[in-house]
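As a starting point, one isolated chain is supplied in structure tokens, in the form predicted on its own.
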Amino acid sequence: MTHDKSTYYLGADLGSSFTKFVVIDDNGNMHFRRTIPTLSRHRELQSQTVAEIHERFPVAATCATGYGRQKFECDLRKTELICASAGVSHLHPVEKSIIDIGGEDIKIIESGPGGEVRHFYMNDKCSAGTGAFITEIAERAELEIAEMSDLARTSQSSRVINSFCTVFAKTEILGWKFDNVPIEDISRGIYLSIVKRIIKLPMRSDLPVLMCGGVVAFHPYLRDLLAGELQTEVQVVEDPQYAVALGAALLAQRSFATSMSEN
């Protein structure tokens, strides 16, 4: 148990693949973070994690976001767009374009210095270019996720997956394997296909471009390819996988502060 007079706030980002927890204090400092599978067979893992958090920290308010937010007991629920903007803005309080690549979608957010969402765009038609897309295509290509960035860096290939449908993309990869395409070229080709999908979304590249989300955390070479395509500097935020959960915790803090000032 944390024995101090601080007040703490919990942000829970219940994504399609993983759930991220972040606990902050009144100053926005992070004291706890953890990632667990969202759809684990061991469903008690979520309740155990929440119980551990409440045992260690006197949590004053909780905000949930993500696909599973409606099923999570909390004081506040906010969209991933709002939470991503809040979390990234806490780290970078400037006007910016945010690229958030998640398990099932890609979000482009034009965000103000204080985290206000001015415009946003999503690839809501399918999961092409998302974490789920990478996982499925990599599995068909017999690629280890942890090795993909390092492999892709050694390739100069411009070969790219043209199919937007995951099913057809798998067939395309199978053809590459029959043609004995080197594994490093396959890795780069998967990343190039994601970059191709991102740049089809409207985005102001005259603003600082910041990336967050679990995908860029595990596939850092995506940043390099995207920066080359946009011909501008692209920065990955600190702890990108936790940016949305951090935003949720910050919104819980603001909501609590507002309710206290009104009482």
Contents of the next structure:
Amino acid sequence: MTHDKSTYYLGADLGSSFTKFVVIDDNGNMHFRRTIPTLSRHRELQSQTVAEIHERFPVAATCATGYGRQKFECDLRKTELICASAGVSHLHPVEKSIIDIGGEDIKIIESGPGGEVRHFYMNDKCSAGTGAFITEIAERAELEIAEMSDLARTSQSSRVINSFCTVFAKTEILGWKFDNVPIEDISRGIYLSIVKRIIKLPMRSDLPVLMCGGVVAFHPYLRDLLAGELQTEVQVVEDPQYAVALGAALLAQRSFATSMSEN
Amino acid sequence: MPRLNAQVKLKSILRDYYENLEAPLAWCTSAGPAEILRAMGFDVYFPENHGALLGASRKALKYIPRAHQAGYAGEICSYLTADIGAWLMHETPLTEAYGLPSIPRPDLIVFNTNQCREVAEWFNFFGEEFDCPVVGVFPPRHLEEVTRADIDQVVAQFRNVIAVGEEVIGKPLDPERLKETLRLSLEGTTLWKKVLETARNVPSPLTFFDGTILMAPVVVLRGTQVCVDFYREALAELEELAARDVAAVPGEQVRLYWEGMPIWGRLRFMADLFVEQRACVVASTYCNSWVFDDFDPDDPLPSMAAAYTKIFINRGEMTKLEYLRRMVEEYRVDGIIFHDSKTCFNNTNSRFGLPRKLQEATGIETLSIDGDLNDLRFFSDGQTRTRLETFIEQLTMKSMSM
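Given the form predicted on its own above, produce the structure of the same protein in the form predicted in complex with its partner chain.
What follows is the whole complex; the chain from before opens it.
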């Protein structure tokens, strides 16, 4: 064990694509963070990571979130919306609208200064407009994820993918390729289609708009495009892919503090 | 182990009902004029109950694709597609449950489109299959006010049902028997309403999920003494539980209202989830859909026409809003869940802005979840759990801050 007598809290965000771990201390300072694939052939990766965390830190409480939360040994389980609100509020303790684009869904959260969820909206069951959608479409368009944002920035095209269905969207992309649509326009078109799906969800844009989640971490152009569509400033939180896991760790801390005071 | 004695009793009642269905037999929609048929001497079978059974027994997904093959689309009523699919595959859960070789053969089929047009297609399909007469009642739809002219129109159509029924059964309808049947129906439905109203107690002794099971007699045995006796006993049991503040959901912290169809294949999943979250779904439009206050044994046909035309599903948006506003208040609910049932357009009430209007009118928080009555391809356990858990936490936080 490498640390002192401080107490530590683990937040584990078991998302549809990746699992994110965050360890914080009593003051909310982050001491550890790591991302591993959620569904990997190497299932031992998760247990190894957890073992390493416990080896290095005396973890007092653990909170699991994300779609895999039911399958993770922990003291507390909270939804990723509650955790996103807690995590973002730790960094931005104001009234705000949060946009969290994950692997398989989009969440809009109206969040209070202390992290209370006042309202929330999610996309309907179809994954169109999410991280999984981008990955699928980019593959058909033969685009590297890492280059998409830079390519899209150079395009002025208003071409957009219309289909709600990821499979049909791939067919649309095929048509674009047959029509020799430039790769820059395809990149921008993918982002535009996502933004169109976000803005149809109810959201208070009179509040500061903050983005978190793994997708915006890898696709920074989404923020620019969204700010343009919403005609407001949109800020990406620090380490957006860890905001939910951070929130989970904070909730573990709060829960531990409450149980200690009750005892 | 069932929580309520009434749930145990229900099993034998339903066994008796299904095992004793005999000719002359009529099929009827669940909010159709079953009293007329019963008073004429028909045993009455309800295909919607069979549809729900297909969903609850999780057999629906086996049969729905067979109906698609026969030309019925994936977006139409999954009671219809499950039921027709099961028929085309020569199977029914009634065989395993009650030893029936098949669904019972109809001598007459009657439907009422007060719920939806799908019932017309559904029941006409079976009319052709069994080569038996089919009579439809087509009331005015989506009404804010139900006028005398609306009622007269439906009464005229009920008279047509009677005329065809008399021809099939070979004897005239006895008006006294109709009055008596309607009296029993009124008594049964009034007791059912009181059963549901025990959930006004805080904590509630009853959940929506209990209600979806306990409602069977008011659907399939409405107009019989068996139905009346069942609800009298159930009411006594629930009133006693309410008096002792026995909670259906231990530690009830949040009270919810369910709007829309049940998700029959996930009743247990949902019930467990709410218990886990200490949230009780105390009331629903669905269970209250078989409360018919308008029945009047001294004025049978017009009062039945009024009752069956005034059902929630057949009303305009303003009337629905008013109804929900009243229910929210009477049952002291913290939030309302709208089930967007993908194959049930008619009984999905979140698509024309009703949740927002209700929120504006009452301040009540609302949540819409995607799903379906029978077709679980439209339902995701993970997404539903995330939405419901977040919603319940949102309501808990809200109540703590007040």
